[in-house]
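First, one chain by itself in structure tokens, the form predicted on its own.
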Amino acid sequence: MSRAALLVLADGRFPAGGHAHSGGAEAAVRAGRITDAATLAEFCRGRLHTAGLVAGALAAAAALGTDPGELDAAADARTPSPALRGVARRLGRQLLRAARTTWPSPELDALAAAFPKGAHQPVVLGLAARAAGLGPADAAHCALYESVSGPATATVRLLSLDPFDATGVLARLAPELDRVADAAVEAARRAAAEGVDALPAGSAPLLEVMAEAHAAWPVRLFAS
């Protein structure tokens, strides 16, 4: 497998639309839950073990070849917030467009035909990784890194947080991210044998509630 392909897929400059989203950080900043590097680290750790784990397992399962239709339904069931479901599909549609151009693949073409309004982003991410010749661990790491790098980058803009401090948060989370990625891949392999109900369903109710409130704001810096 190509480690260079992994760098391309995980690069924040890959035109997948993620730069327009804060991963809940904008609402958390307004609510006073993120105020500095320490509270950003707490927020990112919470995302890592809930929404991040779920996304990592879905991406890993897609990379393993689990039916994307079943995975998309599983992602829907694990995303109570209509606002977040809409965001996931919009990001999935943009990622799929970028991935089909970068790594042409019959599987990606089939996904586009099956989900004209977009499949959930982690499902698309896993199939994109598969098309790029990457494995389930790579897909899980990409999904998990996105789950924390998005809020960290957004907080730099929202709070004028020192970029060095934000990067330090991500660096210190790296060993924990590796452990969560291992758990995500293990769950994905279990789901391949037992069905998608074996995938994790880590709950983050506050993220869901904040997403609904954020979607109703008349003025906001980020789309989510």
Given for the second form:
Amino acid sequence: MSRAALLVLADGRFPAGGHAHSGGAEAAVRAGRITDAATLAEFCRGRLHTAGLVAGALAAAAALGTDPGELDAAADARTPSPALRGVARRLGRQLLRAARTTWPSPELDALAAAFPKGAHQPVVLGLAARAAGLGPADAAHCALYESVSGPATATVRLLSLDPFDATGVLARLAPELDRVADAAVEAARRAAAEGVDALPAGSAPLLEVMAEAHAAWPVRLFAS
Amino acid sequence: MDGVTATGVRASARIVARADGRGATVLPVLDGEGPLALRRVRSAGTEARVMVVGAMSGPLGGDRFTLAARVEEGARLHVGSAAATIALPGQAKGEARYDVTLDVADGAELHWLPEQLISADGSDLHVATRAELGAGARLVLREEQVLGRVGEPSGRLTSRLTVRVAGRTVLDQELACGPGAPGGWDGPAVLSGHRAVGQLVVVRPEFEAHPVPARVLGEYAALVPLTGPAALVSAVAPDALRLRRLLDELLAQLG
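Instead of the form predicted on its own shown above, give the structure for the form predicted in complex with the partner chain, please.
Zooming out: every chain and molecule, the one shown earlier first.
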């Protein structure tokens, strides 16, 4: 594996459109549930173990070569909010466009042909990692880091939170993120043997409900 | 029931509902025991009604409960429970497990509407509900979790709900809360101090062509179309009463 390829894929400047999304932080800030670095940390921790773990396991499974169509259906079943399913597919389409140019591969071409409206982003992420010569642990780390870095960066803008504090939140979560990434890879290996039902299905009821409300706001800073 | 052992109680219950060919539903199998005793109650129209009446407390630590219901083609079954289920700490070490398997054939209908599951302080329960539906099956399934009895902290509760229609998984969700659950479960992304959380799944063949429009009720409840002929109501609330009100209100909006 190439460590540098991992940095390219995980770079916030990789042109895949993630910066426009807050991972539910905008709605949580508006509701008064994220007010400072401590509440941001709890928000990120909750995401890490629910939506993050699911995304990490999907990405790891895609990187292992599990059928992307089955993974995409598993992602649908684990994402009850149609607003969030739409976001995941839009982000997946953007990432796929960037990845096909960066790491051309027949598997990415086949994915684009099979999902003209976009596949769930973590599935694309896993296949992009594979095309870049990376492994399942790299894909899981990327997905998990995105699941918390998005809300942290967004909160800096939404709350005028000190960027050093937001980065401190991410740094303190790092050991926990490593453990969740291990669990994601283990689940992905189990799914390769037993089928995609073995993937984790962690849910965060407030994220799902608030995503629907947020999608209906007439004016918002972030797309989700 | 295999009896009470050092490892806890093992109990199972089984229901089979069958159309009798004259417009009513009969129950050729209605086997329950101990904590999962079953009673047939007065029917409404063409459906058969069953009540789960727990004759023991529990599940307690180490207990293993399994409950299976099969609704055959053309049959209609309604299952409720006489009281809330309370997960309690037990003498036996380790978590308790409660597995519910629901099998609804093409052209059959199941209303699965038990009372709340309450996770008492110090308890440790893993619940898994798996519904397998044929292509033209109909389902209304309610699941409500209450974290702690009044004024007490929550026990450890993991609850997974999987719904498959015609071989395709339309919903797979797991919620883990209480002491020892992965971090952030009570934080601003997951429950944020709410002590009651519930889901209501409605499967109707007509939703395939005409999915329900997504709708938000207040700040903490939403009705959403799933991928497939199904809709989901999810809600969080400060207590069981207000949770039930939210779920009922959104169910009523489905008509």
